[in-house]
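The chain below stands alone and is given as structure tokens, in the form predicted on its own.
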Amino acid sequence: MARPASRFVCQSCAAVYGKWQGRCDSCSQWNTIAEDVTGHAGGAVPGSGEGRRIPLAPLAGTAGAPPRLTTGLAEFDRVSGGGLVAGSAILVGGDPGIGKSTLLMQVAGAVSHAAACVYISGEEAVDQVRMRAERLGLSGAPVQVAAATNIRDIAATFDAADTPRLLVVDSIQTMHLDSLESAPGTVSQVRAAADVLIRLAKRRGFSLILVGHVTKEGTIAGPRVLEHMVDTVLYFEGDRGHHFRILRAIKNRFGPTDEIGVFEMTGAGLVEVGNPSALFLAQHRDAVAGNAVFAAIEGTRPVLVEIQALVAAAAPGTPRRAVIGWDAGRLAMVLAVLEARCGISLAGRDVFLNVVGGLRVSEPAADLAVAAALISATLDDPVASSTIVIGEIGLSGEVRSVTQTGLRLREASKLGFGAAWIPARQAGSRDVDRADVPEMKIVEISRLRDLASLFGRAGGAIPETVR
């Protein structure tokens, strides 16, 4: 009998070696590598044995939509495209405690009462599931929940013709292959349940949704091994300090990525937020030193939020920079181009910028918006309650136009701003019609010199002090 061949695997990276070492070279991990026994020769190639030719077709021809199952949860089948295809996977990732379980319990509720479901949990026994039920209010809900953990089990009890419209399993992680001599959680465990489930699932057309837990970095565990096995990514983020998550579409290939569905933690549950500008602006009443609307877009959907900057005097020692919600070197990109093209000279002050609410903004398009309230809490001039600020800032204090300039100054109308900050129109540029928004006053801004203008100090005059 052929002896097991053994390699070593990076339990964060999913890079293969020979040997163990205590550094991974991929991802520079320490003690992320572990021992996997493949079970093969290293000599002998899995399956290369007698094959049968596979069915080929043309590429002209004629598909339809593929048929979706709507969840009843309107920001749930917005995030997955418009409801879940059938015999597609999907991958919930996000921290432990943030509300995974809650929803996917929530989603399987609303599903089951349209078509049959079942919910498969690792981690709890039927008894506490139930016990969560409860508490959601879904204890009425037709729902099949079983424990298990044996993935045998689980294709042996699904591979039959009755099989349900929707499978959740809590978590991919727990799950195991008793053919394979790794502990659960491993690299080559994750893969290989992961890939009997996926195979079980677009072979009986029904969707399954897996729960994965997180590194320390906010990545799924195994990202280059699951990612790219399932179909959608979503990641179920927040800030445990607010009441809101947001579940993010990092992938999808039935639907728009980046696209963000948000709901609010409540003592019942997870209750969709339809309107999340409003939720985010919420406490944004009087015009505070400091503070920026911007109009972000989110897949589809233009959302407005608050971003906040503190300049203070800075200790003894290098200063500090600490920065929620938006990217740290961009911020240090912008404070260098108010230095080199406005005069204003933060390099001895302490800054602090938050994006309030916990919603982590990404496009560049939040450049003018972040340099708006840096100028503002160092003047101490308040940017109007009633403004919203877009563009970009170029090395040279352009400011760019950027994407759908008009779709977000819509979105600001209708929440009640009256004035927008936006880049000058380019020739031939037709993304900002004014008949749109007629009531709303309209400043464009070509240069970032122009933005310090705008405050109240005449002629953008810098005092001597942040020279």
The other form holds:
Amino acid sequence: MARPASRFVCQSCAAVYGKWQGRCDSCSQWNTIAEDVTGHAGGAVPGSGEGRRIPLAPLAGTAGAPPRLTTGLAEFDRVSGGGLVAGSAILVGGDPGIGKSTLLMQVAGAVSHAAACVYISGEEAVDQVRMRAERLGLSGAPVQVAAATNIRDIAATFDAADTPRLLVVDSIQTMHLDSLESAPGTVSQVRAAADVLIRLAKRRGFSLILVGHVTKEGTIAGPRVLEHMVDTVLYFEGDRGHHFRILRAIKNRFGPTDEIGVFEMTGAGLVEVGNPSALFLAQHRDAVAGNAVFAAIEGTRPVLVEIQALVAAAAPGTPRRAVIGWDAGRLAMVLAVLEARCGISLAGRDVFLNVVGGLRVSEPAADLAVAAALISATLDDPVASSTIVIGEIGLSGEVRSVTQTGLRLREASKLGFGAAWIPARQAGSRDVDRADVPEMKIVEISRLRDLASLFGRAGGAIPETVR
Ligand code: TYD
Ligand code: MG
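Switching forms now, from the form predicted on its own to the form predicted in complex with thymidine-5'-diphosphate (TYD), please provide the structure.
Below, the chain from earlier opens the complete complex, with every other chain and molecule after it.
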């Protein structure tokens, strides 16, 4: 028998090397490359001589929508594209301690009243799982639990006609296949274990949810190495300092991506947040210099967030630029345009920018709100608290139109915002549907200079209508 081949695999991105090196050329991470012994300790690789002819089918035909199992957790169902698809595999990734086990126990608990459901923990003993369920008020839910890590045992248990409809495996990094020589958690173990479970789910038609820890060090393989194998990839994100958590779809063969679900972590588990704007704007009341409200679009939903800027005298040397929840490069651009096109220079001052609540905003549509917050902070002149600001800024200082303005305005109007600063209509572009928000005072802004001119007027807060 051939000696098992040895190779070196990056535990972060799964790039393969012939020898060890300190830094992965592919993902630029340090110390993520580990030796990986391939080769099955006994199994033969099937040769092409043993193959069968595969049947080919025409593309045309009726497929229909896949049958789905709705969980009853509205936020989870929306992110997964309308519920769990039979025979599909979902990967839920996230930092350790963010709440993945809590979320999936709640999903299992919600599903269990309608369909048989099994939760396998490779990290906790059955009693610990029970204690969590009790804390979540789920001790009465008909979920079956097991503490197991051996994939062969799990496959033997569920390769039967009476499989559950949902199997949760928490976490894939603790599972191992005894026919492989590498340690649990390595790329080859994680992939092989996932492969067995995914094929089993397809064959038996149950929905599989795998938990994957995101790891900073390369000691165990991260969920990225599984992304291409599963049908749906969801990441559970959040900041330990904040209570809310966001479930985000990264890939979905059965639904849209970029959809988010918002939850709040409480003493009794995760509570769905149906109206995230209300959560993110919880403390937004009075007009304070440096604050501006932006209407973001997350997936299909508008979410209002408050952007705060603080401009302070800098100590000698390079001034500080600290950004939370937005892109630092984008801030540098807005600062440069403010200086070049409006003559507002913050070169010698510290600038702090924060998206309140810990949400990460990645849309360029937030540029104008960031600029408004910065100008407001610089001039100590607040934007009226009932105003929202949206628009993208170009390098020549022009304010560019953004997508879905109507949706953003409707959400703001619903939450009681009475005014909006938006990009000026471009010739030929479709007008914002103002009939939907007749009570809103709309200020159109075509250049960053026009935004700056709204500030610094006598008499406190900026009037809502400057036409
Ligand atoms: P957990 O689901 O174990 O995280 P993960 O599986 O992603 O590692 O959640 C861990 C944190 O959640 C833990 O710090 C405690 C907190 N938590 C609550 O605040 N409320 C609860 O009801 C539960 C079960 C956990
Ligand atoms: Mg866990």
